[in-house]
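Take a look at this single chain, the form predicted on its own, given in structure tokens.
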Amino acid sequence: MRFLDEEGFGRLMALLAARGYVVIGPTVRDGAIVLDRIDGAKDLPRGIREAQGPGAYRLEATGDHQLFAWSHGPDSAKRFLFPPREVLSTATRLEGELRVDPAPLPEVRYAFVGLRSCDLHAIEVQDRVFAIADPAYRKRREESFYVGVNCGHPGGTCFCDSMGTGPRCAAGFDLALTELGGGFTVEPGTARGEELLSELGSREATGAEAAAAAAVTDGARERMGRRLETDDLPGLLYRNREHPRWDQVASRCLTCTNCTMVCPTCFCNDVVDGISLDGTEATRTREWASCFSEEFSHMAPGDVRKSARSRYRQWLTHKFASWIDQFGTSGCVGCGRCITWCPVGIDVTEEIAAIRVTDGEVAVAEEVVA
């Protein structure tokens, strides 16, 4: 473990830019901490923290000089690796001939600074969907540099500890930082992370600094905003497809798609074709979509999931159950964004806990009636 003072952290940002990376980091915009292109440490949210709850988010001043005393805003790396709108191909008609060209591979190289462990895990989840079949995603993913930050300030809706995805970075990073007074402890996770660290003028961390770094994430684990019992989640949800709780949550759910838009792992998308007014050029574009939209399940006979109940059940069951069948991992990393950014404050940990409390009662009642 190494130690990097604040000047060294500034050198890190400058070195990433000098190597041709577009540095993406947290910054304050429109009352939230969002990920955007930054020019250096001056753009980071120094002395800012978040207060998060179901359907509630606000920023507060801490009165100190910490750069990472917050959990996360609505953004994740998904928006950059899997853009909300991306041209897939262009078809051009010239002199009676039709030419179809795939979109060129992206040239941009990102350096993500400040990703939390939950978001690093989320990238690995999306890899299972896009890394093999999507060359543009794969190129952006493989050519990016990842600087994780071990979380010391979980949000009020976070439950990464329950999902085994945080608060300490365990994988998916080139460098992992822990913010302490006066600087950062640094752990390399890859050979390119070690190589870059060697240029920054860091020193070996002292035993006291290593202990302080461990205490940061230990404290975060104790202050986690939410807890979720994960034992046999697929079985629990499969057994309770007709649980009355689905009707109760549907009476509140607006099917607004907010939860899927801020989720760092949701990958639903649609393909839209467009044509120029003169009919000489057509484009095929991929856009983010949501299983909460009624038309998302549209088939020739009509819409499959017409009710809010069916769409919420589909989303929650896919996220915590059938995703495991498909990809070998949960589709939830416990970031809690879906809770924070739900306009009516629906809490997935609360909904699952309510089903668990009455697990099997519906089936027993049906047997008695029969």
Second form
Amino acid sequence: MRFLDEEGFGRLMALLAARGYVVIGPTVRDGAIVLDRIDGAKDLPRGIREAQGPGAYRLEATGDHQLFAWSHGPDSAKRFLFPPREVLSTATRLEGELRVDPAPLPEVRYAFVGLRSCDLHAIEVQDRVFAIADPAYRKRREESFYVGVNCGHPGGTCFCDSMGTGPRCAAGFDLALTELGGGFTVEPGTARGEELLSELGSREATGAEAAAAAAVTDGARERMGRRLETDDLPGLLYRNREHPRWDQVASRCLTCTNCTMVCPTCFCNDVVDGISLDGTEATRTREWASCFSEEFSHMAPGDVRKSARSRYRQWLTHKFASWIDQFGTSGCVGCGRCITWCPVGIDVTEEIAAIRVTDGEVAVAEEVVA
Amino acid sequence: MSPKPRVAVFKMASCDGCQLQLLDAEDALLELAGAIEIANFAEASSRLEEGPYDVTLVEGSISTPEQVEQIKEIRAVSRFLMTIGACATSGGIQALRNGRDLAEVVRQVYPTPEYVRSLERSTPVAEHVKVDLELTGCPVDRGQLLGAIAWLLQGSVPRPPTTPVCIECKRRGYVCVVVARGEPCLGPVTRTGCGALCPAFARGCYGCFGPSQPPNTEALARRFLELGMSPVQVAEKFRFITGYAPAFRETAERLEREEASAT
Ligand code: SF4
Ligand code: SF4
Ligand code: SF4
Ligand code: SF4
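Having seen the form predicted on its own, please provide the structure of the form predicted together with its partner chain.
Let's see the whole complex now, leading with the same chain.
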């Protein structure tokens, strides 16, 4: 384990930019810590923390000089690796001939600074969806550099400890930092992380520094805002698919899509075509979509998931159960964003707990339990 | 090449803002003029040709006895009738008078009320004639309008999205005003199409695109009450530009009854 002082951290930021990366990091905008292009450590949220709960988020000044003393805001790396809107292809019609051109592969290389363990996991979850079939995603993903920051400040809605995805960065990073007073302990996770670190002028961390770094994440584990009992979640949700709680939550849910938009693993998308007035040029664009949209399940006979109940149930059951059947991993990394950024504060951990305490109250016919 | 489709633009009770979305379209306007024949568009040209028209755009609500007749005549000469804007699709801001004493409202607004001949209610065009496509918004979104025309020219009827404004607000990375500021926003019950214009300026949506997919207005109203608003203040939020749309009106009426019975 190495130790990098504050100046060394500044050198890290400069070196990433010098190597041609577009540096993406946390920064304050409109009352929240968002992810955006940053130009050095000066743009980071120094001395700022946030308070979050169901449907509520506020920034506060801490009076200290820490750069990473907060837990994440609404954005995750998804915004950059799987952009909200992306042109897939264009088509031109000239003298009866139709030409279709796939969009050129993206040229941008990102360096993500300050990703938490939950979000590093979320990227690996999305890899299972996009990496095989989407060359633009793959290129952005492979060419990006990932600087994780071990979490010492879980938010009021976080439950990564329950999902086994944090608070300590275990994989998926090139460098992982732990912020201590006056600097950072650093661990490389890849050869290119190691190589970059060797240029930064770090020193070996002392035993006391290594112990302090371990204490940061141990303390975070104790302070998780939420917990979730994950024992046999798929079984629980499948056998309770007619549970009255689905009606109860549907009476509160706005079907507004916010939970799916902020979820770092949600991948649903729609492909829309635009055409010029003279009919000679068309553009095919992929955009973020959501299972909370009624039109998202539109098929020839009409909308399949007409009720808010069926849409909420689809979302929660996919995240925590059928995702595992489909991709071999949970669709939830416990980041808590869907709880904080739900305008009416619906809490997945509370919904699941409510079903668990009355498990089996509503029987489901055997033959349809797949 | 087949002759260019004949297009007409008519106006009922409205402010002209939606038609201006067409007239202000600059570059696209030239392209549009190349693709269609503008047969009747009083705001753009004094050359007004008789129908039939292939595509007719109607701005504005039905607010006078004459308009009730006029819209039937327009329908009869239009192959495809598209209404544009909040007035044409939900009665508009002038529908605020609906349910009140019309004579009293007219007296309050006009110095010479005897000149005003108006219907009791301002209503959407679809209450009077069959409408083939509705584009909402105050005003309509220019991109959505030109896009719809472009698809119609290809013989395809577009399906404007019904998902709430929130989806676009998040795609664009705006910070939610309800969650981060505790301010009311109608985005969760309003259909997307504007590009989340109001949240872009850190203010709540006031619902000008009208109700989204079956909207849970009651759940949002409960949230606004939690934020410290009174039932009547919440009702006023729903009774704004598209307040006569049934989903918004019903919740507003229920809240007004709630406040009345509490006092
Ligand atoms: S479901 Fe909620 S808590 Fe889980 S990863 Fe998605 S946003 Fe985070
Ligand atoms: S759970 Fe909350 S954020 Fe998700 S669709 Fe329902 S109201 Fe919106
Ligand atoms: S600001 Fe309004 S439109 Fe945007 S996410 Fe929040 S509630 Fe939805
Ligand atoms: S945010 Fe709402 S009020 Fe503002 S332009 Fe869009 S639909 Fe209209």
